[in-house]
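Given next, in structure tokens, is a single chain: the form predicted alone.
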Amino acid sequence: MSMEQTLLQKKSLPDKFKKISFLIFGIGLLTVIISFFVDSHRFAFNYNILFSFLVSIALGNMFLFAIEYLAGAVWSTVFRRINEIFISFVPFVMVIGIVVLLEMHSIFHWTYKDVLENDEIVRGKTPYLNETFFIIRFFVYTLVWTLFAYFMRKNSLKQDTTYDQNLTYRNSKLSAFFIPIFAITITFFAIDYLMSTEPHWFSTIFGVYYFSGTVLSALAILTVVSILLHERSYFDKILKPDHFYNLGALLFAFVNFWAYIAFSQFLLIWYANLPEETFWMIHRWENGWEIFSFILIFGHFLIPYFALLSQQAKSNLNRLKIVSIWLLIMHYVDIYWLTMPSGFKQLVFGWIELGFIVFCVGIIMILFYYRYERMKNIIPVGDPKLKRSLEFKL
């Protein structure tokens, strides 16, 4: 049998991992419906925590996708397949979006009347922040990331057959439109979602931001998940250390770039030490928000960074399947920094919080599985990179 024969061989999921997958997505979404009765205020600031920690996974790994046909990179076309598995995520997750537009009203205090009448700075803001032109705005971004994760799979996907090398050229074009739009539909995304929780409260770079932590948990995923698949056989032994070893450098270059970015923004509020920005800061450093504070400064930064910095760790699977995991875990902690503190004054950490994570590693299992089933090749077969992918070294 050849190569090629053997590559296009793709084993199935067990029956285990689809009922381990409804059964956490289950007790997730029961948890869920029980905290919008027990508290609809906190239901609401969790689904927003969600939503957002969702389209970082879809859309980050658009993001990858995107930057490895630009740069013309050879030693992640073999990760593709997994990468497009969560982009093809996007539709889905803007559908569980609609429900954040249905309680809007619990979530952003400027949708309130009486706000814009006593409240001039929230006045000043509303020619954007109104709920009109935010829902138009949600459906922009549905429409565009949609597109472009289609036409994206489609192309990569049809080259399995066609072996076309054209279609390569046509991703490297899309690609470059991409990567221009992404930039703009992640800043006002993270404006709307996350920073507008305070509309008082600006930061010029929030959309860099938000976007680090984007781009380091969906290479985490694609890390956890590539490395799982490995474990198990399913890529047939053609992964090499030296391919992991590349996830491991994106992933300790990404922590540093989050550490950087979170670094110069809280520097900037630090010195300038205007009112207007200061009060975010110092509220999520009182009231027991500093307890989450002080875990994203370790548990975001410090632990991932020395448990990467050594070149073996860095193709560690164990390893680095950990901290993978717990990078989104960080990321997770680090939207819900961003946005809880904005709907409560004292911290907020309970079961209903946990049944969202739950909930949310279930509606990430339970996609997986559907989109990983219906796709013919783990790998790329009809891509012209692949050869030289399968023989990468450092």
Given for the second form:
Amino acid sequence: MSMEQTLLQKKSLPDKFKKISFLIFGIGLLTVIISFFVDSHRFAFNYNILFSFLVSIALGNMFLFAIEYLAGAVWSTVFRRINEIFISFVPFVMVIGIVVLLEMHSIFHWTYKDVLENDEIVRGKTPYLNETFFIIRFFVYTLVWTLFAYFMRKNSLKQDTTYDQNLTYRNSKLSAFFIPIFAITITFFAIDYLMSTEPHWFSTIFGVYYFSGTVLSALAILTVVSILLHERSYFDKILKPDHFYNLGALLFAFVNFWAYIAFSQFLLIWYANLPEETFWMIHRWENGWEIFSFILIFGHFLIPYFALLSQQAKSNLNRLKIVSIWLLIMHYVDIYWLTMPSGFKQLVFGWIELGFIVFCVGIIMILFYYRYERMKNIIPVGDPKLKRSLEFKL
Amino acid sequence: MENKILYSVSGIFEDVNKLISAVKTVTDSGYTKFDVHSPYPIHGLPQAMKLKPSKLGWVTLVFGLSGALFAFLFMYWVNVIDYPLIVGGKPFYQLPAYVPVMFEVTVLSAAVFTVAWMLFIMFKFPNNSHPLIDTEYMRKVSVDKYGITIQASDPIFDLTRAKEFLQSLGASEVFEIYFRESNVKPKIFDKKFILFLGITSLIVSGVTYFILNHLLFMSPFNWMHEQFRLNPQSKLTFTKPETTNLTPVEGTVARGFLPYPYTDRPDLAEKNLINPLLPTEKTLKVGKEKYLTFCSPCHGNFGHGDSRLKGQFPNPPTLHSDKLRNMKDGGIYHIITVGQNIMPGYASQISSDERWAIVHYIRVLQRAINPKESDLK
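Next up, can you give the form predicted in complex with its partner chain of this protein, since the form predicted alone came first?
Shown next: the complete complex, the earlier chain at its head.
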């Protein structure tokens, strides 16, 4: 097909990018290792946050991928390769997650024998919260997500050479299976890794809360990467503001969705005023943690809300880029806010946390570099929807 | 006919793509006062017309925020200023509970006022004397055709040139559109229309009333109306006599009203009854209040027997007599309870505890007049 020749010879990323990625990764890794010896408790908590954040990005992109197939979305086809890069993170992220299993005792105090003996509430939860089942669940998540990621990507990549329309149909079917499984696994993942850091507390909306942040961060990283590539003409300028407008609109929608869910969770706990639920919120409103609560209210909702409110803002690439990076940071802070106070009475924030953020950026950049380089095309050239996608107009 | 004033030259187009390229040419040739009509919104048209972004978004923003502010202030006024009520143990000012309401009112007022602004401010509803209304041109562009209207007030307008211009762009038909001779009165002020409105609303409300109140009557909630209790003086089937007006079962004692066993035996009352209260400040306060209310009219504020009744009732003896000072508390209690000779009993007006408190107060009065040795030191 002529499209392949005229459109987009994929360009390689510059060597400089690789060097910088390794530099950032190296600095991050070093601080992370040092922090392990300085304060292993804090190391473990931060590592859990890092892991959850990476899962957000990989899994969120799988969700976007699936929902776009199911909805038959046309505008998003041009971005699908970028989705797929992040989807292919899944097995690597799960390998990174093994450290969380090793450090389980520093993170989850329901693993302590004496806690189990003295604490009736935690003991009551042992049928679910026990080490064996926890590890089994980890491998179930790994297996399910990796398989889906593998087959989704395989079908999509195969289409580049075969132009087989059936593959689109097959991926739609796969997506239909994925969505309910995604809903269940992400809920349990959130309960396991984030909520169970405070095993006394429970919130039935917690899975949805993590989901809203997940999709938001996946959209944000998709947006920022696409814009950066677009600006450096990796897309041969085939993308129009109309394409980005959709990303902006979705970002805006999910900023609202996050706030809606976060507020719902807060409001019900506040209204019912049951001590077994409120203590969790109260803890995040004192001992310095209230700073992070405020950062979330403003940074995760009000600022991006007004930054994305107007129609022009949603197709203003610079604005989108900055807001997306900002939202990624906010999602990290959100996970930090969810788990960190469970392990530390007083506010902790310092070089260890910053080191982990650097480490996280490094991991994403390196994974991105290698995954990008292995790809043949930067847009799905064999997709039957591609032509319409390129011509997409609002 | 001659003094008709030209409003515009308007051309009909059959095809969207033709329309958009025509609009671009019109913009490029310098026309500024023109408009495009289409049965549905076309993306890209505002850009082709070089229109500035619509200001309507600001209207939405302003009214949305005012809605939020209004909702907030209203709830604040109700909950904090006008009628503070504790609900669910929450403080009067409770922002989290306001948020959902503020959110809803924001959405509501933003939507309603945007539409209203568009109708009444931008389209000047109910004014319908625009020259384009009721023309062949408007009939076509509101069904399946597109149209460009170049206004005569445009600085570079020239009738023949504009007509030829539109034809050269591919217009299938070109109309000359004139202002109306007189302003048409908005039809909604027509007598007939107003009559129609009146009759319609009468019929609708009549039918609604009839259906809801007579055909389908149901009380929206009835738990105040129908309670599981017995009303006085109603008929009962399961008692003898068949009425709710029953006397209490024999031997029933009302709470706080133990029967008084010494009615005719002041000596026994004095001997057996003991003041159950301590003369604390609180007790004395109660005693003073009750004494001044019930006793002072006859006995005087300080118990000297100097009544305020101006001889309409025999003056009682002083309360400072030796007899009374030596009487035990139970004796005085007895007098208050059942009375003495012409003094009536106060059992039905003053509770037992209050009577004992009065006794304490009388002791205070007595000691103020006849102090003990020790009080004077």
